[in-house]
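Starting off, we have a lone chain in the form predicted alone, written out as structure tokens.
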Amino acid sequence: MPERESQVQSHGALEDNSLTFSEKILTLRNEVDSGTGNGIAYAGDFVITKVDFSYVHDVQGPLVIKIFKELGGKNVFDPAKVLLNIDHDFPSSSERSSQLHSGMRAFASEQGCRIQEGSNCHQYVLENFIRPGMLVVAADSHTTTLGSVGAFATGMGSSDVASILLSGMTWLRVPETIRISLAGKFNKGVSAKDVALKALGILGTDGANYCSVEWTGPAISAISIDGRSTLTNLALEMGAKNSVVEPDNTTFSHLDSRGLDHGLIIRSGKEAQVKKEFTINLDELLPMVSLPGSPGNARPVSDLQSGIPVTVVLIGTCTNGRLEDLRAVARVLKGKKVSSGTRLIVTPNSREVYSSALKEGIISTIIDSGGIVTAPGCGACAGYSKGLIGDGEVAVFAGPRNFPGRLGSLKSEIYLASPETAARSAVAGTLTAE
């Protein structure tokens, strides 16, 4: 056992009722006093900690590299402990992409660190690395989604990271924390996104800001990983520094499965003072869309107006290119044909995800309704890669965000919607649930 761990043990940190999770974590990582005289790191100490995890993507990586370079950097801290992704333009869609991947390249070969390309950086390391306790920080906001699993995650600015890369370590603000509690039993056509959507609807863009969304309740443990993951994810869209979800049978049978093993299990305190807390009753949830601008402007689908016509889907990016979102995809096409007014593009996020959808037949699905789908990665968001769409195009995107201009044209729609919603307006050519 880690000194650092039985330190903490033995003033009775981890089981403490009265200590979130970040305060549990963050604890057990400090390395300096918090000048408690208890050595407990409570909301809004900082504290300094070892990282377990970093990466880069091909956004911020090469901007990363110059600066640990400008930093006198000679050697990554420990490159068995960091990852450069290339997947926001997989495959390189221009020349100055396919020098900055270059750059990449032979910078993963000179610290004799891992490089990947194709999948998105999050399930990558999601699906190879990530495990509860585990002290994550990387170049990209989305980060949060890694609490599926247990783990503190978050993203960071190029100037951290790169220090990060040269030091494997990083100093951070203990957050307060929001517990949402999800009750009740999914509805048909009801998904983690819906949840998302509605917590969203409910905190705004703003109400979590720098602070750790915990996600609990009865109802958690019917949803997956894949489910967990997209909670976490867009949890960053309320402004969160970190997403959590308590480890339990399912991440053991998702740990077990990819041979990692179970790591530290910390687990929020049930008397812990939060920021705020609310419960949303899976039973009375429909699914819901934000409407163009905001991934806040959340509501029912129900709620407007029939008819809105809906000129391109997307399907796919670190928040909903899952196996299990492309299989509510699957299931919604099957035997039927998208609308011959709208494009349907679906993006898997990762090389695994791709070659599973591909063994069950989920590809084939979604060509043959007349869909497309790209190769692994991030696809269009941010509007990076191929699928992007022009001025007075409506898109309905299961994704992350819809700020004006995310997929392309500043003059364009973007409603948000999970897979399924997306899918059922393929079919129709217009913004439908149903």
The other form holds:
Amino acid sequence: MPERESQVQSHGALEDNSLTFSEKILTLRNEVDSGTGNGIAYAGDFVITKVDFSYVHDVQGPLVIKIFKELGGKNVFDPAKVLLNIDHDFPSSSERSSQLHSGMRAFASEQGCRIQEGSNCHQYVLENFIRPGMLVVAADSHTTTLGSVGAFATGMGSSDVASILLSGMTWLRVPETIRISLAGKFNKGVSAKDVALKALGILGTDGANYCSVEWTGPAISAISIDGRSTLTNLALEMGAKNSVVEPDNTTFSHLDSRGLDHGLIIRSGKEAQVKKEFTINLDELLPMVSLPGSPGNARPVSDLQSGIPVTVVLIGTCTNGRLEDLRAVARVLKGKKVSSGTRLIVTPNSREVYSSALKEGIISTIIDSGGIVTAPGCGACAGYSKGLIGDGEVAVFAGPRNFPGRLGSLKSEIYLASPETAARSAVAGTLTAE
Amino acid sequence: MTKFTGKTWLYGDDVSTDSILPSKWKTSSFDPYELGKHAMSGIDPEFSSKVSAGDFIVGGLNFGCGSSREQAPLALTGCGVKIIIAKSIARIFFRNCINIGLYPVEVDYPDNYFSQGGEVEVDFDSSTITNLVSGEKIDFRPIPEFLSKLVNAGGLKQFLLGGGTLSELVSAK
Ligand code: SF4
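Take the protein just shown as the form predicted alone and give its structure as the form predicted together with the partner chain.
Every chain and every other molecule in the complex is listed next, the one we just looked at coming first.
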């Protein structure tokens, strides 16, 4: 890559103010002649690129391994760049899962690649491996999350990832860009999740289909890596291919505290052609909720009739199971009780988050309030045991999506909200942000 | 063979992979036929008993949104579905379809153009769909040539096993 980098730098892609983040990184990483004559990969062009890191979890992983073998795969392209991650059903809830997990462990040991069990894959790699300018492809839709530290990260299915494990390469279409600028200051009780739901309400669930979503603007510096990861995670629900926040001092302290180098900083050109651009003014933003059926059904909680009874509150997932989320939950629950008709289930999204929450007293606050904390990972979001909901239930979910049946029964209703709104609803027993 | 005729099964906007193959079935098997028994069961529990091989699914906007599970389109192929027609298809689902040899057709069709169970013909040479009941024809956007190459090969695995390479794909775009 250094050779390639200097080549591209020589014709100035990194400094070119007319190129987006995605155009720059895919120009830099393009292994074939893009056909434009000047070597630049513009939105709409196709490129072939090397992948810096790839991972699979226990839903797609076993199918990836099967296809890898059917393709005649003997060795993965680089064991140091591959992670097998067990998080969707861990600890296993069935014999079937246990068998699939065993297959993953066997593959990891035969290939000499990493295996991790317990933490959600996206959070685990953010905590340990991901640096600005990396190109990451994993077998999960929410891989977009990793753009929170300036990586180009996208999800694909099993066949694509199997071929990546084999060759270390993939093809990509350079995405158009949607730029969402954040201005103003957060009101009390409003967080990154509300920003993302607001954007989902504006764009809908396909408004960013095939696009790159850049989060920018003066207010972004006030949002932590945890909050940024919620934004880049939920860009997927708008259809995005990838989503990114430009690295800044917040990113650098995150990387420094984890002993990760600063990677390659790629700044999106301010004059670049974008498909759409809009601003969300945080001064005017209220706690948001997405009505059952689709994450795009977003509106302020205050628009709903009050008193919608809630039978279960779930907080966690790769969207909202980070330390900042759990801190917000504990602040609401401190000295309060979960309403008697409601159960509260919290799933930290990694072992590290779990351990920090334990040290900070967050876990005992949740338990003392009458809630329960599950093992870290995906929790009920993955659709297995531990927290699935039944017919007629109404859930408030601090998670990624509320398509019918996402958390179990098709005859249930799921409202998406922030961790704070979810915790307030658990205490009230009704959907509320107060 | 670039013309396909079949019956259409109509669904609306935002049909997610949770509806196409509910979570509880997603790791139940790798066999498309076994997965097919649960295809569309999150939205239409009777689907697998009603559908016949060669039928088409017609979705609205954003068909296949949600999770990246390749098991979802596999379940549809397990029922013999050959073509997905929709106003738009979610990105990963689109890629997954191509990769397993299931044809994605994105077309902005007029309301009431399709009817439940009606016969249509999809012609990939002329990029048109003909409603065989009303005789009405509409054009669709063809997919890039290199993707046709993949899907015609029966998917990514078959393409690679047949000696195809990624660079040949992209340079042939
Ligand atoms: S937490 Fe939910 S959305 Fe995120 S990776 Fe796990 S199952 Fe998928």
